[in-house]
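A single chain comes next, written as structure tokens; it is the form predicted alone.
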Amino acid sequence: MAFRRAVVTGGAGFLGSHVCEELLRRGTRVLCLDDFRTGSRGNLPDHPALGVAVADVTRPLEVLGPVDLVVHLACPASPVDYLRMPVDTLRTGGFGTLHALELAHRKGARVVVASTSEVYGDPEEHPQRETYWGHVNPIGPRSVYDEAKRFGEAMTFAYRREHGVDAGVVRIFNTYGPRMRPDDGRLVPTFLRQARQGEPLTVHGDGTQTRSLCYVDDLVRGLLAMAESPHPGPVNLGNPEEVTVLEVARRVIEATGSTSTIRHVAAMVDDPRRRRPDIGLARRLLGWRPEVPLDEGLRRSLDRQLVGWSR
């Protein structure tokens, strides 16, 4: 299915993108939408099919002409950016959803809406399936994001059911790859960015709790399947490989060669011991799966980043 116009909310960001890439390398026009508190334009490339405004998605969006995919991205992802803005980053996850669904309502396009798998919280189902209904502290330091997503989730089905839009949500579990921040508190850059200054690794509390990582390569495509399928979801997409952070802090010492020790931390609050998605429905419904090892999406990440991270 090719679409010929796309509009991405938080299209400047990491995960957004490689969406954009991935769209105009299937020749659709696409219409990028950031406000650049947590993009970059550096992260964008130069392709005259590619259009680029600022626009802060808690206020109604317009849009100029036919639209027919809707990729809702734009909420603060890393936990460094979510905890510096907590209000922003509610509104964004209510009011941010409410106007991509108007826009995507308006124009009669396919929407996605990406969700997490934080909506899980610190799970008491493992591995997680998209019937499981959660377990979150809905006043804790991470509940800002946590919340703002299931809000967006609630939204997203409220105007499948009212307004007949064409919805879909996908629950996105931990993405690593290019265009990280180094300085945005999530795992791999963080320690990513401490091997290659020869720093200590920092994990937080023992180390044991897990994590499943996805390169973004996979996730871009399991994302787009999503909008090629009339299915409303929630889909998880993930890696379904578990492993422990301190297991993740050694690969990364192995994969750069470098000599730094690891450091134990306080554990953070609020932080899932286990995370695991079970993607079997993304299997049968989408025909996607991970294909890059983490190793591999290690050494990717290091290769096209010799020359350091855009902000």
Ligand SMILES: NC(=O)c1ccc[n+]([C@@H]2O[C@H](COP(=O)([O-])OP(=O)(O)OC[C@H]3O[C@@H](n4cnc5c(N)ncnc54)[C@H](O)[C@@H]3O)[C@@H](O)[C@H]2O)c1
Contents of the next structure:
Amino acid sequence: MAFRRAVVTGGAGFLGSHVCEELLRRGTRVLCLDDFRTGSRGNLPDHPALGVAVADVTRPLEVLGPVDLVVHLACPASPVDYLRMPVDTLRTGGFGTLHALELAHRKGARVVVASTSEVYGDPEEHPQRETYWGHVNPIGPRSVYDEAKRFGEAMTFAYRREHGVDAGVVRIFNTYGPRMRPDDGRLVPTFLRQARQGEPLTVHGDGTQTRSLCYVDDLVRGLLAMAESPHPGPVNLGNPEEVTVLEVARRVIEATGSTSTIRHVAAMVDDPRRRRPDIGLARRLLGWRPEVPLDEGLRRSLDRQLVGWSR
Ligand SMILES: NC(=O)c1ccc[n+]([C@@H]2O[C@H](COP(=O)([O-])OP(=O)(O)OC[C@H]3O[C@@H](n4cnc5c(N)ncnc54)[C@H](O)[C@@H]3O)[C@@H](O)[C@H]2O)c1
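In place of the form predicted alone, the structure of the form predicted together with the ligand is requested.
Time for the whole complex; same chain goes first.
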């Protein structure tokens, strides 16, 4: 199915810029709405079918003309960012999601809302299936993000039930790739930066905690498959290959040919011990599974990250 005109909130961020690019490649006209708090205009191409407008999604969204798809990604996503703006993160997860839903409802558009594996918190079920309700500390520092996203899901389902809007939720697991900010505090860009600069790679705790890392092109393909589906979700999107943080550090050192060592630092508060999506639903519903192996994804991120850094 080809969408004619899509609105992408948070389109100037890491994931959003890849979503915009892929929609443009598929012939969709795209309007990116972003207030650039963590994103950048430089992430987006100059393209005749791309419009970019400054908009804060915590305020009602006005868009002229028809829209048949809304992809709602706007939200601070890295711990460095959401811990710096905790109240705004909650506001964005709540009001921002409401405004994206209202826009989709007014336009009669499909809306895909980006949730996160963080709704599972520090999971007691492994791997995590969509039926698992999660294990989140509601008052810890990370709760501003986890609970914002849980509220966003509640809002999406309430809005769908009350107004019949065609909304779907995706729970995105750790995704990496080009255009992540080297200083955004997330695992892969931090390790890549440290390895490139020959600094020790900082591993929190003993490094046996696990992550599942999905390359961005795979994620965008899954997200747009969800856009084309009428399903409400939530649907997990992530790479089920589980690796320890220590192993990620070793693979980054290998991929970069760096002389960096590994340094253990204090564990983070409420850091999840294990993370792995069960992607059975995405496979059945969307025919989706990730294809890019970690080593290949790291190489691609590195090649294109170097270009980003010289900007
Ligand atoms: N990257 C991941 O691994 C991952 C994992 C799970 C979920 N997600 C979700 O995907 C979405 C995008 O994440 P990302 O990694 O690209 O983060 P990002 O920080 O690179 O992008 C977020 C974008 O949203 C914009 N934004 C934030 N608050 C806004 C507001 N109030 N109004 C308008 N624009 C606003 C930022 O300026 C930025 O361009 C987020 O909703 C995030 O929760 C990402």
